[in-house]
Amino acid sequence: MSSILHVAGVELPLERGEALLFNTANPLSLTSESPWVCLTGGTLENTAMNQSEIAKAFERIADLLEIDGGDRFRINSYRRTSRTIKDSTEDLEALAKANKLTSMPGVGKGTAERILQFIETGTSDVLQELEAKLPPGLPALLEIPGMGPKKVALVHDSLDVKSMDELKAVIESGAMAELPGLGATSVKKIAEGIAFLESSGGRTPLGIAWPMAEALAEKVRRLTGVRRVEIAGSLRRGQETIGDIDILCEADDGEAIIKKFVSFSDVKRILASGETKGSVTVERDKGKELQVDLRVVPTASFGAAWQYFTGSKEHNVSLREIVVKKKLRLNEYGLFDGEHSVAGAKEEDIYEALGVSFVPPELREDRGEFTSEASFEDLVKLADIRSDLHMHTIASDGKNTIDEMAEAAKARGYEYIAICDHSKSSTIANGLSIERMQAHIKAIREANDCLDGITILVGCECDILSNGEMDYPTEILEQCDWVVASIHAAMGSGGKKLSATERTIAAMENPFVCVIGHPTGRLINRRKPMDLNMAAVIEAAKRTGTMLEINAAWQRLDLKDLHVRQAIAGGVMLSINTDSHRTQGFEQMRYGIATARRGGAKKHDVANCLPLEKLRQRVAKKRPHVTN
């Protein structure tokens, strides 16, 4: 089932396990555990996103019941229902309308009624009762890595822990380590989990903030008297996480616009409301709020304000050093020579008047953009992308067929794609056995023969095993046009097993491996990157002719921007891929492009900007004995 956000005619995708929740009563309220809604023409409508939302809600009920000491049979029943809903390929809402919810495995009359309540109201009496019964700070402990419902219940029942601060206190006092079944090692890991959660939880991932900002900007754009609306700040720079959302608006009556802005139904709190600036918070997820600042500026100052509120603090400081040397004055109102305005209406005019090159927003971080060596020509852009070389289908853990993925890619103007389903060791992702992979290769070839206008390459995402060997034998890999090699398990291996760096380099030595997928294995705000010696990996990639992936899925953005810069400096070619598990996932390419641009990647640095024959030639250089 698809989960899509429509904003200003753009479809924003969700992948398996990465849906975001828009509260149906609050179209700009997102959570990292829920799906999208459709926001079109100022109205709110549900899409198939409800299925993922409801599955997670049943799982949450089970968690809260377990914390509360509920009946084991009842807890398991809610978990089974969650899995049934998540794994169902049928439209839940359509089943409800046809009174066929009980046709789903394990769904009885009572469960069907609860599902229907979620569909109609977005919540349930059971969930509300549990949330009201438990201390408000207790469910938040489930967000800590290593703290499941049993441990939360244990510390609550034994030590009367009701919040994060109280949990920290019992960890520090040593009382938690004395509880049965825990011990010093487990408690240390939980403490590390808290530290990681707190260090990352304050910032919002790009993939959550971007659609929120676009939806808000569109609402401002529809206000009477507004001529232009643009997004600024770290979001415009494409940072992987952002602190708040900055929006600029061009209009004459600033106070009237601000009054309407702070009265939006999405607003949780009003922080400021003045003649030209309004600051509010909107709900992000799990009670967290995200600040949004709207500034109204006149036409003559719009470019200066856009520059001022886009560049990082460090970039703007360096720019002002240039301004001072020229004996000028720069602020958000314009560039001035005394009282005379030199520039202000357009961003480009600011840089031109200062005698420096216009710096693309993604590169305004004071990382050498004002040096003579800096070059911004031919920086990769979305329109340069000819293909997506990492995607999944229903053969493994995807949601669409080969044909459906190919047709969607063709509709985006792509010339070719690579179908890269999981290899056999990725059992949790329904990885393909050798026999199934053989049949899959045949199916991809047949689909390619039948479909005009796009070429479908046979690919696979092959696991790099803990000993550095590939999950598939040579006779499978040599049948593939494109092989993505990835580490999915034993990420922290050491001692007798190879390190992540050794495993990655071993995979690159394989003549059939084209690219290393999501090289560091990180999940933004959720999982730290592997301990990878990036310099050694880049050297090996250059030596072996292996590419490195920028995984554009917003949870990953891996390689990150600094590693992109490092790879380019090392002469390594990149491949920007969405790792899509459904057709809507292709929309995430823009996050990968933003990351690539932040790293200074140019069109010639990116493999999927190449015509197909050029890509084939590049692959053939590593395995010249293979005829494509």
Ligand code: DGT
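Since we're looking at a predicted model, the values are computed, not measured. Residue numbers count along the first chain shown, from 1. Throughout, rigid core stands for the largest set of C-alpha atoms superposing within 1.5 Å between the two forms. Compared with the form predicted in complex with 2'-deoxyguanosine-5'-triphosphate:
- Core-superposed comparison between these two forms: CA of E478 displaced by less than 2 Å.
- Relative to the superposed core, E509 undergoes a C-alpha shift smaller than 2 Å between these two forms.
- Annotation for E178: C-alpha shift of 2 angstroms or more between these two forms, rigid core superposed.
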The other form holds:
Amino acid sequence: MSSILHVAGVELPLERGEALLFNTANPLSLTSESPWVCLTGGTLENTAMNQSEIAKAFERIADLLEIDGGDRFRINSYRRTSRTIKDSTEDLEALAKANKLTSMPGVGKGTAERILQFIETGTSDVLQELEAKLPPGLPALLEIPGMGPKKVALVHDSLDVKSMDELKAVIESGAMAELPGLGATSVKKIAEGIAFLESSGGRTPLGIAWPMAEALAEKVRRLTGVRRVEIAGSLRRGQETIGDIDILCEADDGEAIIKKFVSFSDVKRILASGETKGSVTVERDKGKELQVDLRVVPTASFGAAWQYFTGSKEHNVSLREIVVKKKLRLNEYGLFDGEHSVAGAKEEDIYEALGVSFVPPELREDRGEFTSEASFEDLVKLADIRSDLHMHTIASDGKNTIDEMAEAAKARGYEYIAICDHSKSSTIANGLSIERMQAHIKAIREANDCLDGITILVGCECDILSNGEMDYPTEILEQCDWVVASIHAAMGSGGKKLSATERTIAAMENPFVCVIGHPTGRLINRRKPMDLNMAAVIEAAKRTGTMLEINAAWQRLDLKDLHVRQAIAGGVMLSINTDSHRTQGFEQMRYGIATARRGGAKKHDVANCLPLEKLRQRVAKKRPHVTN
Ligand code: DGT
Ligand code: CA
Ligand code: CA
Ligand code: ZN
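Please give the corresponding structure for the form predicted in complex with 2'-deoxyguanosine-5'-triphosphate, as opposed to the form predicted on its own shown earlier.
Below is the whole assembly, all chains and molecules, this chain first.
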């Protein structure tokens, strides 16, 4: 079973038990006064919980009830309500306001009251009672990939497991594998899930941290006496996950600024409050906190401090070697020759004074940025992007119409887009049957004819089946201007005929396949990448003239930075797409750009920086030539 999770304007199909884990990477519990409730732009929602959060809360009640050994009928009823809410095209809040919640299928008076309670308070008595009743360490086990409520209930009832540590103990002792219906393989998977959870749980995905950092930076910017505020650290470098947020502020009275900073309404805990540095935590998710460091520096040191606190540490260490060779001294206050300051106010001046090129923040990882081969010219940037070539509409699992997506893309200044709804085998994602796809193609062409100022390409996101074949026949694919081919099912490929690498390469052999969507299938902090031989994939991409996607959805960032490097070195063209399921999803392009830049991608490496005619030529090159 699976569900669709809505986060920050993106929707992801999830397998059972995954939703809650994902939950931990999502600041669902931010209150309505928090400026970053709407993560990828759009309007501020003035309710304690939005629709998808409420749907998830119902799902959680069902999960907890199931662990508690609750009544089957009740459990199913909560799950059904969750699905109803999730699938509802009507605005839950509007329904609630109009007192019409009971008009939804299967929603009675009691359920309506619970929904209302969630909207108004962000929680419900039922949920709180369940959480209080179960051993406190038990619900956390649901976050382990591979552990659904049934298994949690099983280990609790049979082995009296009440916490993560106790679960680890029964895995160690072999007792868990003895339980009916489990066995060594599934226990091994759960053990891997625990290891994965523990290794990745602490860092915050870029797409969560970035809007939070911006909102906080903006608050600091509005304080009196503040001249300039910038973001530093791993966030400025566009790293896929963030340990803590670093903010730099130019002002004279540091202590006064820090005092105000640590008393922001968002602050959960104050870790430090001094004359130049304040360190706090803000709530990222129920129980999870994200650290934010603010440093206040004078004008003369701003550039030096920005350079220093942008890091990475490894980049700074390498830079220091150059500094030492020049018999200079560099710290967060400036670059010095003896007592004389050589540079400090501007970051560029520091690099210049050291005789090296200014290194774009995304490339400050000590991955060869100081070598003579390094070139930063034409590194791709947001302004170079002319289109988005992977998005969904209400035809499959998106939330907006073709027109709405096109209008939003036009408003962003795009010249063209490709509508790429799911193919027939993606039943979870309401994939289009051949008949529906035929009608959809017509609808896209019509929308294109009616709308000026942007070209809407007919596209699809066609599943790569487990045997490596495409989910649509040639007669559909050849009608598409743009075909994204993706693996969505049977990722494990254990026991299957073809490996993920073989499936991917088989898809690339298809002349209509333009690009491989989210090539490794990973979900940051949640699902490991498929076991893909990247070198072989890149080689085949080059040979067949197929592009590789940088899926910009922050949950994916797939290809990731190092793969981008590898692909470019292999002469493969990239396409940076947001895979948007609603108009707000377009905002995520910046995460894809950051990833591309970290991989050293230049404007000419990116397909959606091409004018439409050039893109069409590239697509045509791979296709069979009709001669007559
Ligand atoms: P994060 O927070 O783990 O995602 O990664 P960063 O890079 O943001 O690291 P953070 O927040 O600990 O420190 C911010 C920057 O400050 C870091 O990138 C480089 C600089 N920095 C911190 N500690 C040191 C250090 O011991 N030596 C040098 N050279 N730089 C440091
Ligand atoms: Ca940091
Ligand atoms: Ca820090
Ligand atoms: Zn997609």
